[in-house]
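Next comes just one chain, in structure tokens: the form predicted on its own.
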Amino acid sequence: MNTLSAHKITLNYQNKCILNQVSLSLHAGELVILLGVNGAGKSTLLRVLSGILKPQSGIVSYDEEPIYPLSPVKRAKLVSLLHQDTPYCTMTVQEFVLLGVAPYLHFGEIPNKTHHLQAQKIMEQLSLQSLQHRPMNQLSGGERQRTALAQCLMTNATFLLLDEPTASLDIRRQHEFLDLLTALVKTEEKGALVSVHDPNLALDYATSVAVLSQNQLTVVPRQHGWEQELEHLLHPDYSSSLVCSPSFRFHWISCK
């Protein structure tokens, strides 16, 4: 099975620890919701597990094969980084999406019909046919965020990594979005690992939940019990006011 895995992760800046021995293993065919508190050090991980920064001391690897040998364009074709904010450019739908193939490409070479036929296929499937030939910089949030996954999928890449994709969309292009990350971790056979804040789309979602607290990752597998569990972790960032329901829901309880 392909696997994208962290093992004892170690990642300080400007001497502060961001990560201290975090491990997690990722798997196709797996959707894993990341919780944590803002500067938890969640889009500093994802971006380790891509490849982009190089901890300390620990390993990332893909299969085994530690990754940070491989060049970045190997790296592009294994794992997918998905960054919060999606560029607010001139570039079209289509050509923001068809910039998912340069680890394809060779020096001045241009996209090619076969490239040309996957992005429309991709478009379709993501319902952005329509807006192929409109300017990112005329979509709505919930737009440029399914352009962006488009062109994360136009790498072929196994894993996908979402940085907050859900952060500016209303609840029902959360939701929109999710669903449909959930069908192509499904049909296309791939492992993603979002980062959101509300622990209630980790509830709907998530095959597994890791919660970064403290510079540490634990993980909550989906199990009889897990809203509890998932509950205690969080706690000490967000403090007893966080309560899961018994029809298992979080909500804020004010100390009013």
The other form holds:
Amino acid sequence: MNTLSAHKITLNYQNKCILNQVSLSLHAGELVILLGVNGAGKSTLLRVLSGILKPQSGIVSYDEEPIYPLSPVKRAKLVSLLHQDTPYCTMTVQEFVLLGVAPYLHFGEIPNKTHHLQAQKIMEQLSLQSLQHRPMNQLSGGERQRTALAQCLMTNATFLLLDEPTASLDIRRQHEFLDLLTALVKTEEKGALVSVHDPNLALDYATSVAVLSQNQLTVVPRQHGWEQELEHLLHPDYSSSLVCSPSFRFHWISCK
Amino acid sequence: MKKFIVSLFILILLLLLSISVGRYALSLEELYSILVGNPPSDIAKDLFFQIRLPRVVTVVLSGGVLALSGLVFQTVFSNPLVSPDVLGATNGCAVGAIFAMLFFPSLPFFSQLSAFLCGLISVIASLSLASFVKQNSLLGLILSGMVIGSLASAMLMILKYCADPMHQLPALEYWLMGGFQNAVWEDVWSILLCSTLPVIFLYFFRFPLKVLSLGDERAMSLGLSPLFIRRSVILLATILVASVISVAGMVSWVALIAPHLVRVCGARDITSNMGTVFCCGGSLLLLADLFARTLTTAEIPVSIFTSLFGASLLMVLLLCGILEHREVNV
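Given the form predicted on its own above, I would also like to look at the protein as it appears in the form predicted together with the partner chain.
Okay, now the whole complex, with that chain kicking things off.
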């Protein structure tokens, strides 16, 4: 039973409450989509779950075992975070992907042949092999995003926390990215928590949706009539501009 | 690997040139016969073993070690303009070394230790001062480096003021300008002894350093501790600077310029080019030292040449816009 769970997380930043008593469980084999407006605290929640940010109160645990006492290396082998900003550096794609083995290397060690093979396999999976010798700063936003995901997969972590991975992708690539992720979650028994902005993507791909609104988190599992429930949850942030149509798609209706 | 072989080749060429050129020239044949144990004369043999060889070895080691320290500082701050000179480490080390020379001249290895401690204090002081500047961390780093550097120069002046103006002061002044004219085998051993372990450790740190260049948060989510890496690496690099300064005085600019030269020559990933950077620093300082002792009949302090060369090279790089300004993480 692989579960990453947050229990009553409260986090204040500069006297402003960001997360208030937030609880969430992420099981392996699940793709949970995290919705919320800008500044709702999605990135903060993902960072708390990955263990690099410590909340004022509440615990994050893996199978009932709190993750903060774990060493950073053990944590990195368990949870991998894809950061929101795409990395911009002169490293090649291959070098960048290989950095993902960092938690497995001893002091003074560098990636060996097995790691190179592993990286090759992951790059093939994400169709990056034609780009592997290109420097990162010559790639498009979408290619950089896929490279960053490849690095996350290199850590072989069970839980993937992806912070707006589709933000810089065109519509087709957004769907390709999430198709790929769905396949990964199914075949490799990973648990993914993905923050996106488009509620329709959530309807298409999520096994459950977590909505972060007014410092509170509500989880809606996929079931009959969940669209209405989501519409209701998104209402405080978007008022009546965001409407769910009878064909179960969200539409934006201008107030004017 | 190709770059390393080329730089090693250049270094060996310069080494041979440096050994043979001088007031008393040694031809390559003479060099060969000395090396195989059949010296043409005792003077040539003594010159080779007691004067030229220790000097060039000291110069190569100093240049290489300084270049490595510069590489480390630049990588750790993700900034191509940071060097031990900028952070006040050089001045701090000089204060420590002078203090040891003035008050405890006979204690073995005390000048190295005192140089290291003072250098470390300067680096820590400028880093903690820089952490108060929130908006522009690069500006903060450079400004606080200037502040600490001036504080250290003030200390230097106090120490000079305390020195005996007839005997100690001229020697101190001359020493401060940096130079290898008195290099002996003890200097070689001293540098080797102080810098071998730090260099090995820094070599072991090359992969974490590469991860750290992605930024602190990414390094943390990959299971590394940025603070620990940064602190240990700065400590090691400061030992390197101190080991050179306590032997050769203030040798400026090599630490800043050598990694740049390697970068301009097309090395993208500087942390996997530590050997090349070492050879490049060694060659640079060897060249400067060659000019210093052969251009005129008297010895010119080597720092004059490294500064001239470094400043003009940096100017060219600035004019060509090669210096890229990347994000800084302090």
